[in-house]
Each structure stands twice: as structure tokens, then as C-alpha cells.
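Take a look at this single chain, the form predicted on its own, given in C-alpha cells.
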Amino acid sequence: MRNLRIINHPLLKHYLSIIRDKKTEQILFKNSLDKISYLLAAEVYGTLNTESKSVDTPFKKIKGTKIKDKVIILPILRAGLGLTNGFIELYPEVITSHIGIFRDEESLKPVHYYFRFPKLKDKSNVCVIILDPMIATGGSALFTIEYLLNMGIKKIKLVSVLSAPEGIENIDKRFNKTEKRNIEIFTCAVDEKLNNKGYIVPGLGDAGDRLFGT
């Protein structure tokens, strides 16, 4: 997929190894995922549109820069909450919305139960960043992207920690070339496969359960 970005950063690999380890306790898992969120945010924010602004330094006026996009982060509840801190701390002007989706364990289909989003008159400069730590089948991400496209959102970025090749392929197949040009996927790793229960292998288990200790 041409709009797939696999982020190779030494610190990401370090923290990713910690959260993969089944012996890692909940508090260390949570703290490590939090650190990952900052590194992902820096990478994703590096692709935002900017514009010039005038800045008066103590000595002279210069041409500075400001973010042009109206940025909205959209964590998929509940595991997506573990990636919010970095995106909020690095850019406090970001708007935080939420979407609630869980996967039916029998059908592996997404079940939508919650959505909160700002009212927008002008969507031309809106960039929505979906936060979903695990792209397994891609069902939750597919549903969310489709939901946003139907709302008229055109610039969408999907951010994950781990992805399965099946999920990436499903997203790639679902959207046509025009839509794909505006949908980017950022992930730390694409793993081997999904098992027969729809979990990523080698993966890290259930991100939500490990994050919240349930």
C-alpha cells in the first residue's frame, strides 16, 4: 500500500519490545504505550499542512510557521485512549473526539455503540487522526473511515502500533484510488498474520485488556 508508513525509530522498537512481552505488568505496559504515543504523534504531525505567519522577535520581524490544518484526534474506544497523551501534549490545540466500537468475538465484525464529534461548518482543512493500537482484520478502522468519509471528511490518517497484513490489505482493497490518496496509515510494525481467533501474531495480546488491567 503506497500510503503505508512503517516507522522505524530505535525508541519505538525499544518500547514495542516491552509491550509485546507477556510478562510486562500493566503499569509498565501503560507507560510504554504512552511513550510510543509521543513518538507516533511527532511522526504524524510532521505531515500536517502549514502556513506562514509574521513573528516579532526581540530584534526583528521574521516569517514564522503555524499549523494550517484543523486537527481532530479520534481514538477508537477503548484501547485507542492509550495513544491520546502524545497527540494532545505535543499539539494542545487538537480537538479530541471519540468513537466506540467493539469486535464481536464470533463474527469478528465491528459493533458501533458511541460517537462524539465537533460540529464543523467548513471541512476543507480538517485532518482527522484515527487512533487504533491494533489493526487486525481492519474492521473497526474500515467502519470509522467509512463513517468519516460519509460526513465529508477527506483528509484521514490512521495510526496504529501493530498491524496485520490482512487488515492492511482489507483497508487497501476497500477504498478507491481517489480516497486512498488522502488516507495514510502509520504503524510501528506489520506482523506475520492473524490467528483463527482474529488476533495478530506474534502481536501483544489484547491491547485494551493489558492497558486497563481487565
The other form holds:
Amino acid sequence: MRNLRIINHPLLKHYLSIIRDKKTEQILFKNSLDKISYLLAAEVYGTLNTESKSVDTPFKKIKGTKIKDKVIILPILRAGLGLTNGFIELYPEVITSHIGIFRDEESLKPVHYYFRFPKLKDKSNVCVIILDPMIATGGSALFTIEYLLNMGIKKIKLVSVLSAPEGIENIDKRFNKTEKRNIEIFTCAVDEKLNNKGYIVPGLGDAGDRLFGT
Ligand code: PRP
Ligand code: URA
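Return the structure block for the form predicted together with uracil; the form predicted on its own was the one displayed.
First the chain shown before, then all remaining chains and molecules of the complex.
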């Protein structure tokens, strides 16, 4: 896939191994996912557009830099909430929107139940960063991307921790092979496959349940 970036930071691999471990308890899972959110945010923010601005240092005027994009993060409830801290702390100017989606356990199809987003007059410089630790079938991510495209959002970054090849392939087939869309995917690992219940293997189990202790 053209727009897929696998992030290989040693610390990401370290924390990823902790959250994959089935013996890791809820507090350590949550803390480790939180650390991952900072490492991912640093990478993803590294792809934002910037513009120059004049800065007066105590000694002279120089050409400085500021972020040009209007950045909106969009965690997919529930598990996406576990990735928000790093994105907010590293760039507090972000707007935080929410979309609520869960997978129907039988059909594995996304069920949409919530959406809050700012009213925007000018969408030209808006960059929406979708946060969800897991891309399994890709259904939840595809629904969200489609929703944003229908709203006229053009610049979309999808950020996950683990992905299944099936999910990446589904997103690629839908958007990146046939249409010229500016959709980038960031993930820490593309795992082996989905099992017959739609879980990523080897994966980490149910991200939402492990994060919230349900
Ligand atoms: C999980 C995960 C993704 C979705 C991925 O959410 O957080 O949103 O599944 O699966 P997909 O790629 O096949 O759509 P879940 O449905 O378990 O909801 P939850 O976050 O509320 O637990
Ligand atoms: N959602 C999860 O939380 N885990 C998976 O492995 C697949 C979907």
C-alpha cells in the first residue's frame, strides 16, 4: 500500500510487547498504551504541513515555523480514547472530536452510535487524525473515513497500533488504488491474520476490554 507507514521505534516495540502480553493487567496496559500514544503522535505530527512566521528573538528577527494544518483528532470510541493523551499533550491546539462505533459480534459490521464534530466554514486546511488501536476487518476505519469524505474532509490520517493484513487491504482497495485520496495509515505492526471471530492474531485481544477493564 502506497500510504502505509509502519513505525519501528524501539520504545514502541517495547511497549507493544507489554500490551500484547496476556498477563499484563489493566493499569499497565493503559499506561503502556498511553506511552505509545506519545510516540505515535510525534511521528504523525512529523507529517503535518507547516508555514513560516516571523519571530523576534531577544537579539534579532528570524524566520520561525508554525503548524499550518487545522488539526482535529477523532478517536473511535471506546478504545481510541486510549490514544488521545499523546496527541493532545504534544499539540494542545488540537480539537478533539468523537465517533462512536462498535462491531456487531456476529456480522463484524460497524454499528455507528455517536458523532460530535466542529462546524467548519473552511475545510481546506483541515487534517483529521483518526485514532483506533486496532484495524481488524477495517470496517470501523472505513466507515469513519467514508463519513469524513462525505463531509468534505480531504486530508485524513488513520493511526492504529496493530493492523491485520485483511483490514489494510480493504482500506487500500476502497480508497487508495482506485481513487486519488490523501489517506495515510500509521501503524506499529501488521500482524499475521484475523481469526474466525475477527480478532487479530497474534494481536493483543480486545483492546477496549483490556483498556477499560470490562
Ligand atoms: C474494536 C477496535 C476497533 C474495531 C476494529 O472496537 O477498537 O474500533 O474493533 O475492528 P474492525 O476493523 O473489524 O472494524 P470494538 O468494536 O471492540 O468496540 P469498543 O472499542 O467499544 O470495545
Ligand atoms: N478489535 C479488538 O479490540 N481486537 C481485535 O483483535 C480485533 C478487533
